[in-house]
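Take a look at this single chain in structure tokens; it is the form predicted on its own.
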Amino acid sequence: MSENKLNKEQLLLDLLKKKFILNESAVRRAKRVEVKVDPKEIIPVLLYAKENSRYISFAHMSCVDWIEDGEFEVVYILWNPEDKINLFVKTRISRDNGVLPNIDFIWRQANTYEREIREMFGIQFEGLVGRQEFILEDWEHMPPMRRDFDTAEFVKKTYFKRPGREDAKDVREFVQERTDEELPDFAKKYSRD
């Protein structure tokens, strides 16, 4: 590809480097632009994205346990219509406590990649307002998207009292005594009694 078809990249990038200081940064490819920051870093660098390089959509925040090192990468994802180039804005923290700043104040949608952030990794955000309990109900293990929460453990303690599938806890029943609820006509067919 050509450095012309990259020109409004390179331009993003330059501008992010003469304003912040960047960790690392490049042009990945044609519309998209990476660059890593410290946590510090990243109020800042969101709200410069958004105010005065029309970065007025937030597409999505997801979250990478790099376990070998001891970190938690967060990678916040955003769109320039106009432009039509994403730029992603990466930062790296400890998952010994690690913690964020909220940038729910920037667009409003990312108070619910927080949480579940929050909620899956274990990652805490400064201010964050919502229910710590967010789709998993009653949780009190390992956040149970890190790369150390051993899932076949999990369902085996607790789902199976004996190995084999006649022993398995049916899920409907589970949910049916933690809610009181009333098993639906549709779903009695597939009940095990």
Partner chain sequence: MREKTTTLYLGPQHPGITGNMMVKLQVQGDTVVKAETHVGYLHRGFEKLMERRNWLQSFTIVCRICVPEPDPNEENYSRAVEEIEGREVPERAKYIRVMTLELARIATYLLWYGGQSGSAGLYTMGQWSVGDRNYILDLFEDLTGGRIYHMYIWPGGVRRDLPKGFKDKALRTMDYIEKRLDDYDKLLFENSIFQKRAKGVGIIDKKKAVEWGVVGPPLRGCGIKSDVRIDDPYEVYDKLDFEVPAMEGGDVWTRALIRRFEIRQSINLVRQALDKMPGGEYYNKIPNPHKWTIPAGDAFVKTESARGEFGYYMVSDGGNKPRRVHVKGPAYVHGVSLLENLLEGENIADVSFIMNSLGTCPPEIER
Given for the second form:
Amino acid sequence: MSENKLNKEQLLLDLLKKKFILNESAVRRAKRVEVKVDPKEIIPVLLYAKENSRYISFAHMSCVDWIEDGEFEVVYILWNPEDKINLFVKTRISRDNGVLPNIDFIWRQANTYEREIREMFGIQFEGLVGRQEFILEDWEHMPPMRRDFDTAEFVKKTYFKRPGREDAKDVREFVQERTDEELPDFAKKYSRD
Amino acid sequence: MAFFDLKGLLSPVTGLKQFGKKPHTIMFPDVAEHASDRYRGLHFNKLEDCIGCGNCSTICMNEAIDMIQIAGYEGKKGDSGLRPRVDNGRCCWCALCVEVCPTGSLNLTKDYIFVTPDANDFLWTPGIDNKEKGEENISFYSDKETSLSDYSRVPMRELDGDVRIQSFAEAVLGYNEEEARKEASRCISCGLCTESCPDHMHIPEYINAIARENDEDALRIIYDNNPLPEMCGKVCTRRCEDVCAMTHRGDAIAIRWLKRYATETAKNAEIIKEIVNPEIKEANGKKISIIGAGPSGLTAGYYLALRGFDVTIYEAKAKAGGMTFYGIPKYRLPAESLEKQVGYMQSIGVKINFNTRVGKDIDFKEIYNNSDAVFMGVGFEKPWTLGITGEDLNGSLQAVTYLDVINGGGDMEIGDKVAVIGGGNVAIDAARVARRKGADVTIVYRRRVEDMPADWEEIEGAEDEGVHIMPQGIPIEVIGDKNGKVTGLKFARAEMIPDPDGGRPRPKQIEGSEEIMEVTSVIGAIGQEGDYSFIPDDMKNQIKIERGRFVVDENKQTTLPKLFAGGDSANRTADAISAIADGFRAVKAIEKMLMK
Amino acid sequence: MREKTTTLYLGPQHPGITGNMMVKLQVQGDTVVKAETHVGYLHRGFEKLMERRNWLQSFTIVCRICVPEPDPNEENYSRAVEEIEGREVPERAKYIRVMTLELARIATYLLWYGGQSGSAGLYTMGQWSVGDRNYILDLFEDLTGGRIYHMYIWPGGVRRDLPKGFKDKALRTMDYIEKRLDDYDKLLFENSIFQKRAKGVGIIDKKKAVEWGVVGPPLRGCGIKSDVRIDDPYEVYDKLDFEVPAMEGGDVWTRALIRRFEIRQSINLVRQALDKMPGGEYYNKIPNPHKWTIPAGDAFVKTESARGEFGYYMVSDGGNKPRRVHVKGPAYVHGVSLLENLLEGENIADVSFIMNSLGTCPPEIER
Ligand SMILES: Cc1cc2nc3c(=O)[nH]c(=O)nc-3n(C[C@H](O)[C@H](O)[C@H](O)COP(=O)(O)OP(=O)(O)OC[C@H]3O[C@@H](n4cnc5c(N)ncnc54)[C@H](O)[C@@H]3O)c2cc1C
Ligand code: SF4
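Return one more block: the form predicted together with the partner chain, after the form predicted on its own shown previously.
Shown next: the complete complex, the earlier chain at its head.
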């Protein structure tokens, strides 16, 4: 895609740059513009996009657990039906007790997303009204979409294995037992999983 | 809209015209629905083609496949002996198992009706539980084109044949990082190869480390049971690759080249010191003597030294490496590479006494009595002769002798037209060295090219360099002139007679087909044997030797408890990696014997 | 006199509701005064499962998000992977993908005919259209080896090339379905019962529609031309000739008319795709799936499914498994905030009728 074809995208970016403090920003490709902001900038940026830049439609909202960094990344994806551009607004908050502003007064359907993210990741949205339980029922463990929630471990503890499959063998170990190979412990993390 | 909308009431009634039309439904079971040619129904496994690699089991995201033992299928090299069993209660018929099956033995069939009152029946073994109906119903299969196994090896870059013969520079150039990662990522980590490696190296693990961009860990894993990996990375006979799951439809993973890559990336890095120089155990006061600094002796020396033993190697020659130094030509294994690896060993305390032939420069008994254990890795030094007339002529010589001189830095007059006799790797080496010395070379071999025991890459390499191969030629006599100088080789043509017992066909001389090839020298390369004259006769009686080899148990222990042996003079596989494996096993046994 | 408010639970097992979900209704007489969507009966944690499965294994999961129309999920998943990885897809594969997506749209609309009319008590329509849908499923079976879950569009292209004779069979089936649509018109659209039930019911306010995130036929039924295939074209939709219908009205009836138009258009698109499809490769093979890693990055891709925009937000951390796959189906908006709002003031008997017209489908709300 040539430079001048990305006119509209660049225009939007310049506008946002002038108005707000952006931590990072880029035209990702045609129809995709991305900005990263601090949590406190979320409402101003979203409102500005909706009221002044015709990003009137709320397309998606998602959360990613970056457990290594101790952070959640929340992304708001907006849609401008005239320019046909998706704007990504990303922000990061602490995994421990990060709080985000509630935005369902800007787009009512954001309420559904926020309820899900609250339930699945444990992020609180300031002022969010709505039933606590959404998808889960009587859930008493940590919010399950956090990466430290180990599904396999949970399954092992919660359910029993179907009987009759105990005779399964691991191919690598089975062949190894036929020889005198001794696999050192530090190498095992490279064995097939 | 008016309350009484006539059209709106009558239109739907036209549906009545469907009465009396042939119904779209079919009567089951009178007419069974015929599944399509690609239908993804119940599994079928061609048990004979299956190698039990378990790739189906690891790709199945429903954990529906178990690998189990089945009566009548014993494991062997290249076959784990296990076969997949599917839990049809979990299967979702995604057929990923089919897509990744490297042999193509696993398929899905058109069969989809499976009703049973007993949930245990859902556990069933494709190929056994549908033995009759399976094969003809195969519908969803993967062929070489659709399969998700990556069957094509990343090609190895090498010098062109005409450049190669100009010098003894290394012919193979080695993978760069990108090539190595790509090649490593083809591996499915089944580990069937480990059984075929005489040393049982941890192949899937080090390949995976390379794929995951951790070359240091790869090297660490390699050094766990092989202290000469750079050498093996260049010249190993790679029995592992013969049984690689990919060979069933394509190229084996380049296991040897990946090992080479791992050793070469760490070439000058600090890391190599840390890896070859891990915590050395405190000296334990036990003395071990080793005869021969070939791969078996060096391996034993290295791992014994790491374990705190006092190690001395006695080596008749001026350089370490045995046949890997004096036999293998330098364009395959440069001297510096070997010397560097031997240097690492010396740096951790392995003492090597060069130019010290046991039995001549030092007495065997003396060594034996002064040591807590002795390891012999003396190899096969004495070449066999062809046993035909004219072999004593000037210009008739043996390959290992010729290579020994060249590799030792000397030179030998062979003239400009050479016949090499034999079909193994030694013959090819001699031929390719002679080519580099400027001679026109023909290899004369009794059987067909496809019967040659030499590595196919070696044969191709030789042909690229302009070596002629004359198959089905039987040498009869070396012919010389008045001065006793070789002038020709008399040979006959052979026809191949099928072996009634199903073995490979035998060559039979065709009457009257004798010809004479004009040559300046004849190089024989048909095998070697050991020379054990260094052992005094009174001890020889106690050491069992059969067919020219020391008889050893799985601990590499001879019939004399303190005496261990390995390498060419104790195994039948006669290659570097077998020698290394022997050395390593002897180390474990010696440690067990002395440190209990 | 104020009428007493009663609580009514519609679902989670209810023939008028697609899938298992429940709408908790506060009713006064026959009128709904408040509605609340309750989901969770179908939560299988697909997005979580994908954290533990490699890029190829995860592909087999996504189709399960939508039974009637799994293909947009496969296509979205694949295209998101391809966008992050930078993997090229052969032109032929793109045409095959479009054809598959349009076939899926036809099949879904045929099922919708059944659901929409069934919830109005007109059962013959459903018997016909679901029976005819089977002919599309036959095509899928020939093409992919599966009738419902096709697992056919995958990263790099499609799994197998068209089988022999497929084109003819597909064209014959299209002709047949097209002919049948006239019968359907007589049975459904000209039926005054259906007209009376559908007109003026479940009206979406045009001014609010875009802002609320309404998509697909419900949005076009508000007179707004919006379709991912045109607005953000993917695969080869920009090379095909078709129109996005839009009609003012915003009620169940307009939405039905939109679908009536679109099913004909999809038949046409299948013909076009088959006609313009070039030869050549159908697949750009991925490496050994166990060791296949995707460079770090993220992507948001969209397709126009029969029920509206399907979006996939995907993140890779550079490893051999997805870091995050977040699926947003049209029902996520239609089935919760929009539905709760629309039902207020409607008649109880129209609840599932309206739900069918919105295409609410719980599996994509909770995945
Ligand atoms: C031409 C040629 C090419 C080959 N190519 C390959 C190849 O590509 N790949 C491969 O894997 N293998 C190859 N081999 C085989 C491989 O070199 C041998 O299998 C391997 O070296 C055997 O090791 P070893 O430890 O048994 O002893 P050797 O390597 O044979 O070494 C024995 C050592 O003992 C010393 N010695 C013997 N007697 C005494 C004594 N009395 N006192 C002191 N020292 C003594 C010798 O001087 C020698 O250094 C090749 C062999 C030859 C001849
Ligand atoms: S078809 Fe799919 S689910 Fe069934 S056993 Fe094979 S990989 Fe597993």
